[in-house]
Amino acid sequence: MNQPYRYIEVHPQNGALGCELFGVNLAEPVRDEVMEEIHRAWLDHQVLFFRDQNITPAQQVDFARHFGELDTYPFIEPLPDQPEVVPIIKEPDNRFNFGGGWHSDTSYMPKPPKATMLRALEVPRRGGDTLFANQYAAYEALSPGMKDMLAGRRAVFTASQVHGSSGYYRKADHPMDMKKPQDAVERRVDHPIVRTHPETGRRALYVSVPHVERFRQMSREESRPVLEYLCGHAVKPEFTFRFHWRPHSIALWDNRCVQHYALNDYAGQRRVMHRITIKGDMPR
């Protein structure tokens, strides 16, 4: 039987995974009481909202350092007096969105963030909407004998075919102005197709269409049969949640378990975002 909330209400989400936390005013310091109901809420079911929290991106920055050391995004300038907040902003004019495919944040990292905060400022009128998967009902959805296939399999994830030469946020009109350090593009690791989460003990099913290139000691012809299939599995509709964003609404996701992708469905409108991650470990 789970362990009851004394200090906050969570109200599971009508998806596969996710919560809305009441009772939390985030623009307070948390007290350590509240901040363990929230870290188990967060473990339970991987990505925490919360709705109508105010808060100036120093505030956010206190709140995101209870969940570990907070890390840097090497693409995109952060804001000038918070180093850890990365805007991410979409104009009217912009035709291409950021984070707009399935995906797990910077997954071709040595040791990948393991935990992303966002946080809403300006939002469209309609669309906008942020999807996400859970990746432990993926695994678990598979077969026995594709579980043996995979398992102590490797796969080499690259930032290469996003941000390379002609990848996605290359493209002439893309909104960001999106830094380009060429050790982060050509960098190259291996990381488990399945990997254990640290805290938890299970397994989630660890791979995406943006930053895998193929299996370890395959080629990209080979590997390819496989890895479409489990990137299409991993991102079925039964294993997923949308959540619809009002400004000042914070999503608290999982990047150990969790795929997300951000819609671009609001055309001639603006979004304006602040992004933190923080810092993980290497996937096992």
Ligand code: OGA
Given for the second form:
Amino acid sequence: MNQPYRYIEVHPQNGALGCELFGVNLAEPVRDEVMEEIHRAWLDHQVLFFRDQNITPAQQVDFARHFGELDTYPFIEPLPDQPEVVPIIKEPDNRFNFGGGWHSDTSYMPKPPKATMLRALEVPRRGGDTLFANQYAAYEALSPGMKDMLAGRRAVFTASQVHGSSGYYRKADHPMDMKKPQDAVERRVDHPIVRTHPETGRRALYVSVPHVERFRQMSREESRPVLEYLCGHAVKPEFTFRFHWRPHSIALWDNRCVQHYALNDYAGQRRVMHRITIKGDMPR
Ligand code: OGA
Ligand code: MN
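Which structure goes with the form predicted together with N-oxalylglycine, now that we have seen the form predicted on its own?
Full complex below, order starting with the chain above.
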């Protein structure tokens, strides 16, 4: 049985994951006993949402450090005076957005970030929501036969499908000045398709269309039907929650058990976010 919360208020969202936290002011240092509760709520609900946190990039960094060592992102230049914070900007005339497909962040890295924290600075009047999908629930809903078939199975992950020359982030088409370090684009790693969360011990599905190429030791053609099924299953509406941003909203998601999707439905409006990632382990 879970312990109650003494310092924070935790409001689960009306969906398959996520909770909004009340009683926390991130402009001030967060005490250890409060942090313990925030961390517990995060593991229980997979995504934390905060509202009205009018904080500086340095304060966002201070808070993020409570969750672990900060990571870097290979494809976008960070803020000049805050190397851990990456600006995610969509201008009114940009056609493409960042994160516009279901994924877990940089799952093509050998050690993908365990968490991503996004803070909204400027948001469209309407539109620009982010969708989240609970990958524990997706795994648990599979049949026993499918779970057996996936046990111990690994897949090849790569950034090349989206960051390669014909990918979604083709330089000419994309709003932000995306960097293309070739080693990061071309690298292939393999990860288990079902991972065990190192802190909760729960199993989660770990597949996505943009990053997974094929099952290890199988061709793409052989892999595709099952991968397509799993990627579609993983994001069924009953596993999701949709978050509507306001300026100074913060979301912190757990990439080990969550996929997310940035909606691109606000042409003609601007959206600006500050993004921080937190280092993770090798998926097991
Ligand atoms: C990300 C991402 C979603 C959004 O920052 O990793 O996918 O809604 N962003 O901006
Ligand atoms: Mn993302």
